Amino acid sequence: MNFIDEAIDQYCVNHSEPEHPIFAELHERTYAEMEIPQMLAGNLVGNFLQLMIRLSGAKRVVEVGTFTGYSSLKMAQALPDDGEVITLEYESKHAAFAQSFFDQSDWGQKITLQQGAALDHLSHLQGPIDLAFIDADKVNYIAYYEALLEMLRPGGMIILDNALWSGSVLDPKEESDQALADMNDHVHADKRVHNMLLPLRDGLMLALKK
């Protein structure tokens, strides 16, 4: 994920809106207790998600891949009081960890966590939704994208994380490499959206529904 010099990355963090202390605690405990802590979205991606919510006036958000709840909390913080984040997490350990932080947060009541296979939950969700964030198992990215696009309102946005996958999309070798390269091609060719691939952190694919 180190596309940008660490000093420049930290400079960007230092000159972006500061975070509530709960995010520092969540970050610290994620790195202390989780096997792959770098799955956490991080400050700049979290602030970017908040900015997209505020710019779009989003109220209803769906997230695929909760992990420890960092991005869920960031998005919920930016939503109005009547806003909602529906977040889907397969791993029960991650779901329990995330829920513990939702419960202690002043805005955690805006978050509904559903544990289990995301495609099963998505098949029962009703639109419209305003924004979606996908940060889960890579082989199902296109399936998640298609399910969410059906629910997305015109002018709504889907944001897909890890779109550059540490550069592996340039020469895919593993299954996840190929899945993300295929996702990038799929979204780029989709005439239903305006898209942009942004080199922020590990890459964000943005798709704005026409």
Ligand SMILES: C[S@@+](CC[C@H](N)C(=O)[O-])C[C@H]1O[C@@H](n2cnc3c(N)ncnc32)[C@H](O)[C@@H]1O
Given for the second form:
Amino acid sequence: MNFIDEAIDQYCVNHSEPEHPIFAELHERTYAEMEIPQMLAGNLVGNFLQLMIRLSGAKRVVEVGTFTGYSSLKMAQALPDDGEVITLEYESKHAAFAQSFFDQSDWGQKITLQQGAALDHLSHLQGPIDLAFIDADKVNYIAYYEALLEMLRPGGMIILDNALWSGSVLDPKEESDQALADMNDHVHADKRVHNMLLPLRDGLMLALKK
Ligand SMILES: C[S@@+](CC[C@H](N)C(=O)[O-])C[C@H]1O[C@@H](n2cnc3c(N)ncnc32)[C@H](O)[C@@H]1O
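I have the form predicted on its own already, so could you send the form predicted in complex with the ligand?
Once more the chain from above appears, this time first in line as the rest of the complex follows.
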């Protein structure tokens, strides 16, 4: 489901900061080589993540779900030289693809990719972190949120992608629909954060730690 008209979406892209050419190449190769290229977060979410990083002065970012590296690279680009993105990816094919783009970009050295199940890696990570982006398997969203909130500094933000799941959270049928509906209820009821569900692309749940 497209929440907004495609022409309006393109108009927004055309009136948002233009991207470095590496993102067009990454987009093109993702669509040529990957089975579900639509997983790539895309220009508006990418630019939103960059704005959040610049606005908050974030230096240490954790991402769950690298895929081909689009959102990792967008966030790394916005970080200062001593900033760091730790990105977690299960699939070796995705990890290798993403790493090849990190290696050829001018700011990829700010990214550390850890391959394997994200929950295992999260259990070994030490805080504090400034910002987290959750964009992986939906059934584990609440577990990722809880692990990351523990490590997040006060004033830090967790951003959870696909909070609307093409609208299916209104009438959950599949396991992933229910997982995302449960995540929205969980974050919304959480007194440790200020939250907002932003209807950008497929929905971003924003949680700012008090
Ligand atoms: C929606 S994609 C991420 C998109 C990426 N953030 C972007 O904007 O291009 C989700 C990714 O999470 C990965 N994934 C799924 N389950 C995982 C797990 N348990 N641990 C780590 N990564 C996982 C998938 O292999 C996939 O690459």
